[in-house]
Amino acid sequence: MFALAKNELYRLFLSPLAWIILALSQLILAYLFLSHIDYFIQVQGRLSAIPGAPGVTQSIAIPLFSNAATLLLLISPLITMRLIAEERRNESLPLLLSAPLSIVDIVLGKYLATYAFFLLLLLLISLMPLSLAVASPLDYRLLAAAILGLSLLLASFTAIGLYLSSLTKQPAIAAMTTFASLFLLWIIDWAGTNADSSGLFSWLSLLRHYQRLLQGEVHSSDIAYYLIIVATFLILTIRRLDSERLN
């Protein structure tokens, strides 16, 4: 499994797409730190004349790890859709499948090598905020909590690609797919806020769970919503790719 991982992370990287989607969101997500540095200095003025007034972590790190979320849903899909579909479409699938590896060790192989690559995009996103450290106090707390909840955010997005990659040979098809399901899932409690089973499309939300712990709750349903969603979708992977083994 983790041999397989290894390779996967290799290939990845040997793709430039994985370095151009490092570059540009490092690149966007950089201008938006200094807008938001720009902003606070502006009105930090009149927030010190505020009793209990946001300060640097809530001002400008929280700001970040949720442009983040939004940027990462658009662009992990790109990265998830060649996982499977692309060993589909140039016939290696079944040369993978007939390999002496389980399809669990397969799935989490893929799986792992793809979460390790937005770990690493989480790492360079959270050395912005912590740069601050130098030059004011930061709520660590807060920026744990963001920090975990874009971890267990990404986990999601990782799974919720990694199947629907394994449901067709065609890479663009994955990605549209994927960002249509991701979708969905991030708004949908909008749709629900009027109706009697709001409460059900509340935790179904990805951005609701997201939401809490980007305000420093960290309860156990949410870090459970998304452990729940990462099997779910890794389960269904392995049974789909279990199937196409027997058959």
Second form
Amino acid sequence: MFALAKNELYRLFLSPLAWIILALSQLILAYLFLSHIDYFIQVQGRLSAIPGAPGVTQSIAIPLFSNAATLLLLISPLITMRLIAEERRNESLPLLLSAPLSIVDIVLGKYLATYAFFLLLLLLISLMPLSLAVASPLDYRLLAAAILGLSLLLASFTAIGLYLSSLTKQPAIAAMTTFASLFLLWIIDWAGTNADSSGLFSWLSLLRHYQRLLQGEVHSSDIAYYLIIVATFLILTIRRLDSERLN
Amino acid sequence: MSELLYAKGLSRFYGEQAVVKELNFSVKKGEVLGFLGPNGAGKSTTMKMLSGNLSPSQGEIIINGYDLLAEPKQAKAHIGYLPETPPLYKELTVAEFLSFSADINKIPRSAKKKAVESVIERCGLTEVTKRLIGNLSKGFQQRVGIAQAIIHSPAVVILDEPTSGLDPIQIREIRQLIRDIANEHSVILSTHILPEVQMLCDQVQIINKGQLLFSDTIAGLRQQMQSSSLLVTLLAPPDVSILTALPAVNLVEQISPSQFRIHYSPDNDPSEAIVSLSVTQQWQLRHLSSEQHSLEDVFMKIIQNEQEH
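Now that you have shown the form predicted alone, what about the form predicted in complex with its partner chain?
After this comes the whole thing, all chains and molecules, with the earlier chain placed first.
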């Protein structure tokens, strides 16, 4: 499982895609980060007059994490699309299937590798607000909640992407379906805002749970939500690959 | 137990259609088993089932004492598999790829370096270890595929059409390599090329439409291939009944006024009798040749025999 994960991560970094995604997402988020700082400096004088006004963390780091989630929603399908679909297209899946590995090993290996990549991306993103510590006191608890939130969000993106990649032979189709699914789960609570009966929809929303974490509220129910999503899609992937041998 | 791989009642259905029906066979230590059959006969499906890529609808597969369905991990540790398209990561170098294959085949870290080096040497990959697999020729890619299959010294190596798509020189090299492998491992290979089977295999299984039609040693197949008919041209032929009356002749077909096909019982060639009679009786012999059976003939014969039974 770990050998597979190591190889998967290594191969990911052999492709220019991983580097480009790391570089460009850094570029875009750095720009947003700087513009948040800029705005904060402009309004800083007025904010200091208001008691209980948002601090540095709340007005710079949290919007950054909110932007990062949207950006990652767009780019994570590009990383997850190749996981199984590309193996299928290259007909390299028999290598793993005839090795003494179980399907669980294969799925978890691929999942861990991709998640490790996203955690690296998360680390790079987190370094931006952390760099403010040089000049200003930070609310580390709020920041930790935001980092936890984004890491859980990425875990569920990866699981959903992995499952959709296991359904097809074409990476492009995997990317498109992953993007559509993630986007749907993102906006599904819009239906919940105008009706009282749609508690389920708002509970399903990836965004709703993330927003609570961004406000510094760490509820075990939100964490459980993400863990359920991850487990569900990993099990679906395992079942999918298993059933392929049967049918 | 000397049987390293043993399959019983192996069947595979796609919906209602049976692709492989009730195959039974076994491979002993050091034996090379060839699956021969036309395209679409179910060879690849059988290979996929043996390697654990596809579960059989019915039947069991025992590899080195482990049931492939009940204990897949232990059983798979004893097989190496090369599918029709070699499963390679083209962005890796040969050495990186083989090191990865060693890892997923659970070769302990201490033995890994040696295993990779030995397999590189055995498969003739020494010059290309640092090159990307994607940039290698088809022949070398095939070798990497074979290297991957034998890196963990499996009991049984399963090769699915190992020489398809290669040029004649590469085919010769790959066959040589397979012969070397057969010294240390049992090999199951599928092919539709008869000479390949004659060159490499000890046991032959001919399958068509998923059914086992013929299963024998290579000597048995040779016997099947042996001709039992003569093509004779006589400018002044006698009556057909005279030819039919010759010892050991079973049947005489008249192809044209002067051409005959003479079928005889195996091990009793009437050529000499015909030659000497043609001299004494002045039949004016112009042509006499024993007919060679091609794979198609053998194949058709076996299929016909099957249908008669």
